[in-house]
Amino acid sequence: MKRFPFALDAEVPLYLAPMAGVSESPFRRLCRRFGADVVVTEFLSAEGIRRENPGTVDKLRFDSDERPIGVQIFGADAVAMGEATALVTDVFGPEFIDINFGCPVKKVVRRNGGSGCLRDLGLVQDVIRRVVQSTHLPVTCKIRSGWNDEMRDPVAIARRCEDAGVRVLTLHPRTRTQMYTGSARWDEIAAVVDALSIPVLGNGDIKTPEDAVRMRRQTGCAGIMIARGSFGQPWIFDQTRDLLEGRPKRPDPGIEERFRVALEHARMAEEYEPDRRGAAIEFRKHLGWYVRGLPGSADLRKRLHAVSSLGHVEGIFEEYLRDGHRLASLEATAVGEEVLEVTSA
């Protein structure tokens, strides 16, 4: 059995993926409470860390209830990556350091960071070795299957990462040029699992608990990293654990419970950010995800995307619930009157 380099209770750990502007401390804490075994910070610039940029360093904050947690860093300068690693290790002390070789975003790739590094596997190894030398913590990494279809070779990339000292590897089986289009090739995860002696996490196209279980069965991955599937439904982790352990999947929360979780998340975000109005505006995307699929969700999202305070959110939710109960009552009355008419006739 391939062992993880830090203590975990679960045989198949479920990770919350590092996502810029999403996997901030409030959401990480919420996902941990809903069954995520491991969380990772949003990816942070090595240059910003080593220069102690206030905005970057602020995003390194985490609470004890988020552990085990990894800090994910990106950059193409091995020296800068090493210095950032040393600072994170000494000052913040997470369970592991994760290197981002997967981000496809232009502003990151433009500086050869993220998946941009995959064009030069020698650079990938130099960065990993420098990071490993700069910390006593386990070093992990997240990769894509290659820069483009011509350079697509996830097994070769993964082997280079393992040889350089990576202890856990995550594969998102798309190329950088694909961005998020097309389907993730889970067969490539299976190939990397077979090729490496370290644990491999599968990532990509997990929208439901059933997707996560299917990935595990098809690939044999040691753990599962969930990204967009957690948007507006942090309970996906508990539901996935139910299915992995052979239990019936617990049901999705009802509307009132969903709103309660959204408001709790909003309060945590408001406490975390010093600018309350800014926190409310930034939180609008989460609100849109929480109400996705509800009756009248288009109009509800439109209203929520205009909020500038938590109080506005509470009012909108209360009104929605009040109207919903009123409509349900009217429908029940109408059905009862129809039954009465039929019986009388």
Ligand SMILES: Cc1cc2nc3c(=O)[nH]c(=O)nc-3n(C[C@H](O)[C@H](O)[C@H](O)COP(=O)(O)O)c2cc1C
Contents of the next structure:
Amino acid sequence: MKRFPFALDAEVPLYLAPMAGVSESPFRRLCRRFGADVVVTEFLSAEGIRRENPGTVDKLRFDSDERPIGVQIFGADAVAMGEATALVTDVFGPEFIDINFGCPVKKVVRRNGGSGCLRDLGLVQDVIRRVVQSTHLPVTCKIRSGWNDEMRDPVAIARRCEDAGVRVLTLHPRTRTQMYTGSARWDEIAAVVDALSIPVLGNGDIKTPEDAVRMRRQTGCAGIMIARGSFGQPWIFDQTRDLLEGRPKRPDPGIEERFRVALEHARMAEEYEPDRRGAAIEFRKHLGWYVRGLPGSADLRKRLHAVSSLGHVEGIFEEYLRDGHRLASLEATAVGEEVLEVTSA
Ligand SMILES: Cc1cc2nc3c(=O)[nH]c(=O)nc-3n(C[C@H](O)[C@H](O)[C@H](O)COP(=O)(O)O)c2cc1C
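Could you present the same protein in the form predicted in complex with the named molecule, rather than the form predicted on its own shown above?
What follows is the entire complex, opening with the chain shown before.
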């Protein structure tokens, strides 16, 4: 069996993916509570860490209830990557350091960061070796399938990463030029699983717990990394664990429970972020995700997207629940009227 380089209870660990602006400390803690086995920070610039840029260093903060946690770094300068790794190891001591070779954003790839590195596999290996030399912690990495269609070769890239010393590899099977279009090619995850002797995490297009189980079955991946599928539904981890262990999955929470989780998340975000207005504005996206699909959600979202204080959210939810009851009774009357019409026709 391929072994993970840190202690884990789960045989098939479920990871919360690194996500800029989303996988911040409050959300990571929440997902850990809802069954994520491992979490990873959003990608942080090695330059920013090495220069101790306050905005970057601030994002390195995490609580002990987030462990096991990985800190994800990016950069194409092997020396800077090594220095950042040493600082993160000494000062923050996460369970592992993850290198980002997947970010497709222009600002990052222009300097060969993120998936920009995938155009030069020699550079990928230099970066990995330097990072490995700079820490006693396990080093892992996250890749895409290649820079573009012509350079698409996930197995070759993954082999080079393993050869340079990474201990776990995540594949998001799209190319950089695809960004987020098209489907993630799970067959490529299966090919990389077969080719490597380290654990491989599958990532891409898991929207439901059933998708995660299908990915595991189709690819044999050692663990599963969920990104967008966790938006507004952190309970996806517990539900996936249920299915992986052969139990019926626990039901989706009802509206009131959903609101309770959203409010708890909001409180955590508020405590974490000293700028309360900034916290509320940043949090609007989560609110939108929590209410997605609810009856009348367009109007609810509009109101939530206008909040400038998280204190307002509770009132909006309460009002919705009150109106919701009114709506439900209106619906019942409407059904009754329909029945009357049918019987009198
Ligand atoms: C808002 C957002 C931010 C992301 N930020 C990062 C990041 O910082 N580091 C990284 O490796 N991938 C990042 N990703 C990519 C995800 O980790 C993941 O690979 C991708 O979304 C595919 O998985 P999914 O289909 O489960 O969403 C980000 C994705 C999203 C949607």
